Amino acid sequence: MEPLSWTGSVGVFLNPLLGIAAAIFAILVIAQMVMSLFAAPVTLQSNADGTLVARAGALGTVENLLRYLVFALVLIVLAYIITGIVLPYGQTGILGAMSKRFLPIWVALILTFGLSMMFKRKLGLYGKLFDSTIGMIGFGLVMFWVYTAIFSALFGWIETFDPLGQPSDLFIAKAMKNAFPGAVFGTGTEGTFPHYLLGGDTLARDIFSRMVAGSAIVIQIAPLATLFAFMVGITLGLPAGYFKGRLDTLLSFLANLILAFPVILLFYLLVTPEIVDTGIPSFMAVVLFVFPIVFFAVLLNSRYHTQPKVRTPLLIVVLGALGWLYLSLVSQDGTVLHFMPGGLDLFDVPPGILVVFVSVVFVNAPTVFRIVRSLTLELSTRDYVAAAQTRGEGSWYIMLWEILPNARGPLIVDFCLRIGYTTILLGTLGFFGLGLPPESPDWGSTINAGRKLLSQFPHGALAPALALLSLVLGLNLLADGLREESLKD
């Protein structure tokens, strides 16, 4: 069994094409930047069918060529992926082998995009996202890692080795320590996957498998923690902006007090073992995790307060389910608040992840509060709010069913951006070895482990760093696409 090259035999044809296309693309980008400095100001002119008139002259020609080159680059990348899936293992190198491992993700992405574009006119703002090229690219990057996390955590279809395991054979372990990408695992006939696709780390663990498993940690924590932070921020920001007065002053003071601390220092204080042993994060979880219950209770009660036959059973079912989840979440084995019997406790979150989760919610909630408060101050003066007040609607009904829906555009955009910030914070915590276990395959810990030998073995840190970069880039592009489409409403 031979080590794998990056592109295998298909690289003989595709690598020159990729190199030529990339070089021409770089030249044209530089030419466009230089020519735009001397170009005349653009005046928007429309054709008879409403489309914009294309830019004329040499600069317009360069812009058109850039569009064709982007399309050509996409086709070449697709050629690498398709040949990796179709051709036998080994002929297409490392990139082809990874493409074959990601086959379930490609299928899921094709189905997602196909169905979404087929019914996009019926899907509201989500459907309009597919009218934005930037939004679609961002959505594709984000969903790639979401599907990777799902298929990895639930089915184990993507990893090639145990992300936490080391080779049991001492000779193999020595050979795979800091192994380069495409290295043969043993003799390649041990009944396991024959290669370390992205090499080995300092403990002879497979970097590709750790990168894939790390996506599950990020996808589990970042969106949920951001969602809880939004629940806290919305529940407190709406009354602060609507009622104003002393309530607004008090809540704004508390939010500014938390925001006055440097984020990294605040994280460091919350996740250090000395603070965790005091039980402070557990008691913070008791307070912060009750806000979703309060939010849905007020939301449903304000909507159906005139229909008690509908409101009462609905509240019983919803609050009963949320209450059970809440008690299972705050009652964790190994903490000072372990009180739920084993038969009723739905799940146990590892203490390290719970502490990180609470810390992210605590840090993000004040910023969300300030955004919601400012939006409420602006929207509370609109005519539809005055009309609702004239009809005799309650304050919470107006806040939750009149103001909040009209603030959804900025909030959805901020939600996507905040998931990106949270992803970076999780990577930072892992990099400094805070919160998550040392053996955790999260991207921050893997980058930290690989940086120590970065000059000799850069692949150990580059693979998780590029994964982190691509996810955050996708979230930012998705937010840009959503903002672009929400402004058209």
Second form
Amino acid sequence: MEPLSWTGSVGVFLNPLLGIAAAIFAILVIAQMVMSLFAAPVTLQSNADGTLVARAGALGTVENLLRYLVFALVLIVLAYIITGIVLPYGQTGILGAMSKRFLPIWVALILTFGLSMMFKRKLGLYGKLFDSTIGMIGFGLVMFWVYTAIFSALFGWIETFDPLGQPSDLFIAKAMKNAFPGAVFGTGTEGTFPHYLLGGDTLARDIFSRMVAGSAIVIQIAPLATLFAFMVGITLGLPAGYFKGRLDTLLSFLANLILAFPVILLFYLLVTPEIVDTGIPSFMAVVLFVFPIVFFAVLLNSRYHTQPKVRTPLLIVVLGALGWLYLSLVSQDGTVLHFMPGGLDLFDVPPGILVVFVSVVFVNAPTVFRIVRSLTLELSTRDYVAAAQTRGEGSWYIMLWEILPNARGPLIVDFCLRIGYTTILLGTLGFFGLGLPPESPDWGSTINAGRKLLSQFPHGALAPALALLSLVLGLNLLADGLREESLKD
Amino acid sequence: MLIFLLRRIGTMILTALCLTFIVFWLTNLSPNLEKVAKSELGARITDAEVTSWLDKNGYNDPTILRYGQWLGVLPGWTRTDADGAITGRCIPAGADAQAAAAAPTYCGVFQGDWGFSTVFRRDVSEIIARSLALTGRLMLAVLIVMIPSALILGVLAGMREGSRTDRALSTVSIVTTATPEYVSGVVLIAVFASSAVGLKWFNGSATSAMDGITFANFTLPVLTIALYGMGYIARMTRASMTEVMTAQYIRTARLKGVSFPNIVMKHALRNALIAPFTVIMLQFPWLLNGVVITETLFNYKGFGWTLVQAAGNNDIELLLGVSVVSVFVVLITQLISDVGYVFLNPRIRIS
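What's the form predicted in complex with the partner chain like, now that we've got the form predicted on its own?
Time for the whole complex; same chain goes first.
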């Protein structure tokens, strides 16, 4: 077995093409920017024969060329992916092999995009996302990692080796230590996957599989932690902005207090083993995780309190379920808080994860609080709020059923951005080796493990770094597209 | 204005007291203290020995009293042993009775006594002064690179909203905000300093920059921090610039026939730069984060590196000192940003 090169035999022919196209593209983009600085603003000029002229001259030509070049670049990239899937394994190099490995994800992505495009007029804001190119690119990047996480965590389809285990054969382990991308595993005929696609790390584990397994950790924690932060921020921000006065002063002071804390110092103070032993993170979990229950209780009660027949069973069911989840989440084996009998305790979160989760929620909640508070301050002067007040609705009804739905646009955009920020925070925690166990395949820890050998073997840290970059970039682009589309209304 | 300023400073002092107390409480929890005792006396001591050591060194007083002593508003503890030797917070170890009597009553942060680092075996104030000087140089370079480029990027993008230039530059700033320091640092080192790519233009470590800054050893850390902050400032500048460009007085200027460059330079820019000023100031807490990550990545022994060492090695006094400084940096930049905003924007009147 030969080690794989990056692009294999198709590269001979596609690489120069890509190089030339990219070089021309870069030159033209710069030329266009310089030229547009001196050009007159675009005016659509309508001719007598009913046609429109956008822009003529050199700048117009450059703009048209750029449009075609974008198409050409996309086609070349697609060619890499498709040849990788179609041609037999090994001919198309590492990129081809990876693209073959990601086949379920391509199928899922095509299905998602096809269905969404077909019904986009019936899907509200989500459907409008498919009108914006930036939004679609962002959504594609995010869904790529979401599907990677789902398929690898549930079915184990994507990863090629065990992300945590080292090769059992000592000779192979020695050869695969810090192996370069495309290295042959053993002789390539062990019956396992024949290559380490993105090379091996210092413990001879496959970097590709670790990167894929790392996505599952990020995709599980980041959105959920952001959701909890939003619950806390909304439950506290609405009354602060609506009632104002002392309550607002106090809550704002507390929020500013947390915001003035350097994040890394806070992490070091909260996530060290000594502090975990004292149970402070567990008690913080007790406080922070109460907020979703409070939120839903108030939400349902304020709506249905006039119809006790509906409200009482609804509240019993919802609060019962949430309460049980809450108690099982808070009660953890091996911490100070362990009160649930084994049969009733639904699940135990791995020890490091809960602490990481709590600290990330704690850091994010004050910012959400500030956003919700300022939105509420603005929206509570609107006429529909005054109308609801005249009707005699309760304060909580006005906050949760009049103000909150009208604040959803900015909140959805911020939710996307904040998931990205949470991903960065998780990476920071991993980078400093806090919280998660060192062998964990999450991206931050892998970057931390790889950075010591960066000058000789950069691939170990580079793969998770680029993965993290693409996910956060996708979330930011998605937020940008959503903002653009929601402003169009 | 004066009342506004006084109220802001009052809130700031209260916040600083709360925050330092929280840090003090968290670092002085009993498991941390036990660890200190064990690292001072050896790992195999009994619980009774730990307790007696803690008692002898004044660690068993209530936290709030010890916080007061650390601040320097309460008199430091003193203790007389059975054999008559006097020990105390303000008395140097091994001092005789005469020296002990001459020692000051108060010794805390207010008196300039920041304690002693157990890891570096030096005075905390000395370590912090040296590391702050190193970080100061880094930050200065970062600001010199970051602010002009961010402002240029933002103004160029916001000048003509929706144009190709705008979209291209906005995408650039989105990409930089999506790249945390530990990603951009890794990518920059891999591309420009590793033997795998082979460019080797710069050094992958900034350790040598502590003695003398050269282009080769300082470029990458500065770029790493500047890139992440740049995108955010550029986006804020763009937003403020687009808002200004749609204002009435700009339209008036255009109708009067003022040339486009003149409008941008003379009319729009001044008003468009007010909002980015606050953003730049509020960016400092994030820069502090970036400094910690970058200094760790490039092994530059400045303030952030010291923070990591202090927190990782349970060096309580040093960690307290570091947090006091960082909390004050954050609060003072917040104050400057508030006051500066009022000062720069004549439309805002404080009642």
